[in-house]
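Take a look at this single chain in structure tokens; it is the form predicted in complex with the partner chain.
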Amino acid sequence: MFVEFSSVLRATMLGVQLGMTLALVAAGLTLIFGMLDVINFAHGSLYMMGAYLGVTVSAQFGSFWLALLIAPLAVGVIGAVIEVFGLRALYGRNPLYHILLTFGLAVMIQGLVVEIWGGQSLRIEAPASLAGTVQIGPVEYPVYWLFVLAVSTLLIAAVWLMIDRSDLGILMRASAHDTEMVDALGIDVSKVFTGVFVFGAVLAGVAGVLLGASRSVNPGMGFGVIIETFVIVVIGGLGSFKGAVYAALAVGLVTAYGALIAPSVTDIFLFTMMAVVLMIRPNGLFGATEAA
């Protein structure tokens, strides 16, 4: 099969862009798992809420930029409500029950979205300043997609620095590693938990607004993205931010190349990749070993 060089290049750029945006969603999921042991099925719904709130805010005020600012913060508030009134009641109990709780929440949010925005497909209006395309080598590439790539990459880099270098990042990693010890040292772990959950929710909200202007916004997108991000965090190793970023890039690229070769069965490549990784490294690429 002959594939033109320019379409490979285009797919590569698309894959990196998709990967970095998915990394925004996956980052929250993996951080939440690492610290709270929560398998958050509602995380895709937070991403979806970001997109829908983005639709409303941008339509109301006619400004994409305002949507990019307000919608993620609003999603953060939703995240806080979920953590405080839902998850908090379950800490210390078998983490299995988080599946039931967050699955229930995901179903609820999907129902609410249909109720409020209807079942049809919507779209966020991308700003006029980012319209059009640019010529990169042989590829004509939309400016908006470059913008998405830039914003996602910058955010991921910032989060990486924060986790790796800042005091807050150290606190987060410490709480994930040994909650009891951090608690004993006089730090209010439950505040850290809420903070991390809200932080993850905001990142997912940003991804929702960014992709809401290039993909369609529909009630199925929450359940759709959650599988993609599960694949990412599992390949990367649950709880590992670094792993999630690498895996997101891999998933983005595989999706983009897959669409080039065999669009209808791209998912098979994804799941095969995950199965192969787990077969070789049963705890993902950067996951904690069983002894830890």
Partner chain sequence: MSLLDAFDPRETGSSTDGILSNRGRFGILALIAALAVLGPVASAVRPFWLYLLIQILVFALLALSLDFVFGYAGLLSFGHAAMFGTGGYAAALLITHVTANALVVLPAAVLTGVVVAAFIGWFSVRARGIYFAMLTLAFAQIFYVIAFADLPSTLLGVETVTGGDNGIVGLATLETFGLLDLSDRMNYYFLTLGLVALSLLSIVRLANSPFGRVLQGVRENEDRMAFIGYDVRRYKVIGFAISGGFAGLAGGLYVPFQSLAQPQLLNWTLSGELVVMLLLGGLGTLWGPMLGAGVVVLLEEQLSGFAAWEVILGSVFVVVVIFAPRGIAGALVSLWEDPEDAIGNVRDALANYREKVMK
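In this text, the rigid core denotes the largest set of C-alpha atoms whose superposition between the two forms falls within 1.5 Å. Remember, predicted model here, so these are calculated numbers, not experimental data. Numbering follows the first chain given and starts at 1. First, how it differs from the form predicted alone.
Put the two forms on the same core and the Cα of Asp167 is off by less than 2 Å between the two forms. After superposition on the rigid core, the Cα of Glu140 moves by less than 2 Å between the two forms. After superposition on the rigid core, displacement of the C-alpha of His177 between the two forms amounts to 2 Å or more.
With the form predicted in complex with the partner chain already on screen, would you show the form predicted alone?
Coming up is the bare chain, nothing alongside it.
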């Protein structure tokens, strides 16, 4: 099947943009697992809440920018409630408890979304300043998608620098690896864990708002994105931020190329890629010998 160069270029740009946005969701999930040792099945629901709260704020105040500010912060508050009143009592226990609790929360949040916003598809109105397209070679590319790519890339780079180069990143890693020593230094590890969970929730909320203006906002979007996110985390390696970013880019590109070549079997491409990686590297690309 012949595919025009312009279509391939457009798919590549879309794949990179989608990958970097999914990296925001996957980064939060992998940070929570790497620091707290919690597999958070409700992470997709936090992404969904970001989108729905973005719809509400945007409709109420007529401002996409206000939605991009307020909705992720509100999702962070929801994340704090989940961590403090749900997960905190389960640290150190069998991971099955974390899975059951977060899966149950995901189902509950989806039900609340249907009750509050209904089951119809909604959308966040993108600002007029980001309307239109720009010419990139032979491709007319939406300005909004370039904005999403720029914001996602800047946020991922900032988080990466924070983890690797800042005192806060050192504290986060120390709290994950030796909680007793950090406690002995007079630092409240429980607050560090809450901060990590809230930060991961805020990243998911940002992704929800950004994609809510280019994708439909519906009650099933949380479960849809959590599947993509777990594929990313498994490919990159559990707990590896670097792996999550690289794997998110790969998943974004495979999704875009799959939609171009054979839209009906895109999921098969994703799971095939995951299976091949796991056969070669059972712990993921960066999960065994190289931790981020």
